[in-house]
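This document opens with one chain alone, in structure tokens, the form predicted alone.
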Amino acid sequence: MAEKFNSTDLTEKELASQLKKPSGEQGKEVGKQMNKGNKYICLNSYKCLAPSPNSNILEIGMGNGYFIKDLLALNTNLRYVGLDFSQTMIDEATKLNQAFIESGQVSFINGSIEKLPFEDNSMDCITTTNTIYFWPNLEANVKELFRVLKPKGKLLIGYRSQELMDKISFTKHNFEKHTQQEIELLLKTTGFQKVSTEIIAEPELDFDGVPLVMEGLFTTGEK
């Protein structure tokens, strides 16, 4: 039976707004629903990222941080920073990852991809999943990611195809959809090398009674 993504009592426009920037009690509930809808694409993003031991990892838009434990289990001595512009998600992620925070392995920052609060050449890896639909300026935002990556550092963008997103009704609000070719060209024109995309099939997901065959696209590039 397909996992179910339930929009609760929100209108499509309200749901789209909460998916972009969860806030308040509704945002907390939407965050839990995102864990259902994003489970496989998040876990596959981390596997495709394949961080080396001792890596400094930045994640843009980690939601409530439910899957961070799975990323940290992939290798030894990983250090993680999650950046989100939703304070609600920062608060929820802090609760879920308190032990990692206390150990110094994980931290969270409330901020925007438009101006990352990190030094040049400071991150080994950057990953982001299902956030690119909401970026205010794609080229400028990718340049900012490029800036903070170390030489030979890896960027991974996980997303859904435009064709799939068009089948999900609420994505007609606030979502900017992109093709694989558009994302690859974006990375290449920003200076990334070794740009490629892996497509991974997922189990069906039920969106308010509409079952869809899911897949994730994972475009990577090296600085």
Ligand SMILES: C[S@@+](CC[C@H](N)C(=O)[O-])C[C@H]1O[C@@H](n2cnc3c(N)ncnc32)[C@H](O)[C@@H]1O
Contents of the next structure:
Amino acid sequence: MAEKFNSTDLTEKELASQLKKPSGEQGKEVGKQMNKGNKYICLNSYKCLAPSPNSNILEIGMGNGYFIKDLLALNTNLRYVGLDFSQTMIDEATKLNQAFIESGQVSFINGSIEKLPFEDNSMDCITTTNTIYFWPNLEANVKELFRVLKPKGKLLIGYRSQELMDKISFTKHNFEKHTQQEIELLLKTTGFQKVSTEIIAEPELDFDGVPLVMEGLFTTGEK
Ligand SMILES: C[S@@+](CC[C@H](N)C(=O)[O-])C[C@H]1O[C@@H](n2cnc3c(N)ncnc32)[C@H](O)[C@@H]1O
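Alt. form predicted together with this ligand, vs. the form predicted alone above:
Expanding to the full complex; the earlier chain stays at the top.
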């Protein structure tokens, strides 16, 4: 039996809204659901990011941050900042990552991709998974990521393709869908080099009785 993406009783509109910006008790529940439904795409994003030792990593929209432990296990002396505009997700991520916060390896900031509270050329890597559907202005937002990355720094965007998302009913609310070609062009026109996309197949997921073969797209670029 395929894993269910959603076991809450939210309407499609409510679910889409909570996926965009989880809030309150429902938001916490949706955060837990995402850890099941998005497990493979989240873990594969981190594997494709493949951070070098001593990297400082910014993640935009980490949700409740359940998989940060798996990112930190990929190499030695990684430092991580998670930025999300949902205070509910910041609070959940803080609870789940308390030991890493106390050791100084992890921190969280409430903020939006539109204006990042970081200096130019300050991050080795930026990763973001399942957020590009909600960016308010693709061109301006990716420029902001470019600004914050160090020269030779790596950006990774993990997402579901427009073709797959069109089969998922709730994405008619709130979601802007994008093709691989659109995302690659976006990165190239911003000035990223070595732009490429890896596609990784995942087990089936059940969307309200409709089983779908899932895959994640991972587009990367170097500043
Ligand atoms: C669908 S969830 C994805 C969570 C996790 N990355 C995953 O794949 O399971 C989207 C996350 O991005 C955050 N988000 C959406 N738009 C954002 C923005 N403009 N700036 C910062 N965070 C944003 C939401 O609050 C939410 O935590």
